[in-house]
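One chain follows as structure tokens, the form predicted on its own.
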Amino acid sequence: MRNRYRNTIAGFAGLGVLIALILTPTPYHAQTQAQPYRAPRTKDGKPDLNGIWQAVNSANWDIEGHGAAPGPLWQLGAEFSVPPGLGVVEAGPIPYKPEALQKKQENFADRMNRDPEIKCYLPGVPRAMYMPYPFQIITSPQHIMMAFEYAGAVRTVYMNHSDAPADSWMGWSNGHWEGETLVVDTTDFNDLSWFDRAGNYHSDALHVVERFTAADKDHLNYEATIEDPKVFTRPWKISMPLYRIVEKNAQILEDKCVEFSEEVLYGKLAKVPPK
């Protein structure tokens, strides 16, 4: 009898230890942490950011936030209007120097005549990563492509140093790796590409360090910190997201742009007919 007794509350005893585990909570430190994404790695076992991306945002309009606002053309009513956007600038507004920022808002009242997106000019860098076309990423171990919808324009990263032969639109790119991150470093522009619509420009001494890290399968964290003593009071940073084309028939399709620029670009050659 005794020793039913003893069992009996050794099995109450056992029950409210398992009842206390259940309900106390987990430590937080203890908790199964939220792994950084790993992305499915090349043959020589980097991250595979192979594939056809396009940011989704209103930047290639104004890098800055904007509200909605006509187009360049009152013909063109709706058809062409600026879309609002949050902007992708961090913080704060972008750093000019104040005869920097008087030659930006120039640029912008003027931006029919200087804007080279519309003589289908090469767009520069970072500018190419967030114009409304689609572009391709290929790697190798030795260089990376970019291959981009708008104009055929290309990127070559170098991720063995390699030295810019010249000045040029999109600049000269040395890529290494952190990690999970794409680091590409570039150098030796010209100071003719602009970085929007909305007149915000560079000088011949733009630095642009970029960042491409997979935050999973069909997304890239995208950020390019931009340095230009001759026009900015400090470096400063844009970030966005990178989406995926994940149709079947994905593929960079032809936009040779020139053709449709012709008339701004050589109109004024044209003989005029005699009267």
Given for the second form:
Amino acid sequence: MRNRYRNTIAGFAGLGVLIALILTPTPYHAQTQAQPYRAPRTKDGKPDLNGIWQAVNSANWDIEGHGAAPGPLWQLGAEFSVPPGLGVVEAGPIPYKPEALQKKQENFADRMNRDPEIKCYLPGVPRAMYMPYPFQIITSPQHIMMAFEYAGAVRTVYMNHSDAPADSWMGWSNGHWEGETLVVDTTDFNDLSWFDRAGNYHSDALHVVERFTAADKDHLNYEATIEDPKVFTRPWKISMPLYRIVEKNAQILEDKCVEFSEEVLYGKLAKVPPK
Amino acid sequence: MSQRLIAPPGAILALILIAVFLMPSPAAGQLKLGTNALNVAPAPSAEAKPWAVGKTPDEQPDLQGYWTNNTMTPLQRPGGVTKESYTKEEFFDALKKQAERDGEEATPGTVEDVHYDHSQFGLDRTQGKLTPNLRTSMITDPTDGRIPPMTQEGKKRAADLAAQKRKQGAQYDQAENLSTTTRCIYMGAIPMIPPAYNNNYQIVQGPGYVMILVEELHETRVIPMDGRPHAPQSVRSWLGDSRGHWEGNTLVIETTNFNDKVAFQGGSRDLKLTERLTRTGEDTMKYEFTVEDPHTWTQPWKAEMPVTKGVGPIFEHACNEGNYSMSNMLAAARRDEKKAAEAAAKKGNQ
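I would like to compare: after the form predicted on its own, may I see the structure of the form predicted in complex with its partner chain?
Then the entire complex follows, led off by the chain already shown.
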């Protein structure tokens, strides 16, 4: 029934669009919005994801939904309290194995000693992508670089496959294009980074597949599938938009936080320990 | 009980190197003798046909790839050397003498007898691919190859800094008293003078930016190429604020806005650094830099060095994350103090 009239319907629709185009810009606008966005291209013909980007959410405090809460130091009052957030985990909660969930809870209870961010350690992936700092994507045909303000962290995405020489904090990333989407497959992590300040963690079996797709000229849709059979019962997914920093003079500034973490790391070994 | 940590003296290695360097260069360029130590890039030949730099998809001169500036050439010309360049023979003679000094026998059990096995820590430069450079110093101007004299202001600042350091106490009293290198904070990524190890760089050119990844401390220099002004003077940092532009095929990077803590060769926060990178061949690049700082030196000074194609990829240098030596050194100092206090108390009781 439907097929029979398809051509006729399509013909009418086409005519309708044409009339709409001529008469008023509004239906035309609606029509283009229904199409998936096609990003401008770089000179080598790939979707242009270059720019300075940042997540705007409270995932770095807790990737799962959470209400507002006091911060770890009462002295800082409201200034370092936990802002609420709906979470970035799709179809949560995170599918921890029972013993792994217990470790997550221990991590949170002991976060002042355990959170790698307090020590200015490299953030790992995906945490680097939604820390409250901007990062820049710089693309070339062979390598896509991601330069992060926090701790001067950096990722190299190899577009011509390359094998990891060893495990590392930021893992080893290979990328390819699937139409409008940059797909980044990252493995060879160590087991030392966390997902957030809430103690969510992974093992060295972590495997992250990220998808970056331009939603419009100033937004990227970012999603990451997280797989770690040592810690989780099944793969799970986070997703969020990344926002372009649109200031004309925006640049990645230097944030060498090692200097700020020395009292935490070595204070107790100083001749006169800090009070 | 022996304090001797050294592997066989480097003199033997120097002799091997001499033999290798003096051999005629094979057409292939790299000498692969089964050890990475002896991979030497070819010197440009006089008969080589003119080489033209390639272009990136957006028509910039293409400097992309992995590079190394590992060299035995010091920044300043050593005392007693007057020539601007060595012959190969003289270069290896100097190298050999240095290796012999490093390998000299000393009385066992004395501090002089403590040697590091440089090769174990990657501190032996011959372990990596060497960039041939027969210059006796990186500095080209002044022509004596030495950093020019300091101004009164520069001397005073250096003295004030030293006094400040003394006030902070002894070297191992706290982390802050150690060098920024030991602390994994800053290892002198700019200008790009080769550090003791990890002297590798990766250049990636994206639209409007050149990125230089410095392997040491994963320093990522993201350099805007769009002619924008520098960040406000109040925004200061270890690596400063870099802006780039092209002069023909040369990438020119101008950097200002340093913080008070860098003190490159005793320079001030108002030091202005201009770097110039020019491809000279498929596997070679020239790196020049000019230092201008009237608050420190009586005149600007310049240096240059060759850079050669390196071997990628660059691996993550997570220095702070693995800085066990810091804890070990501080813990050892506290233990020594405790032992000394106990010994003093014991003596007092006698």
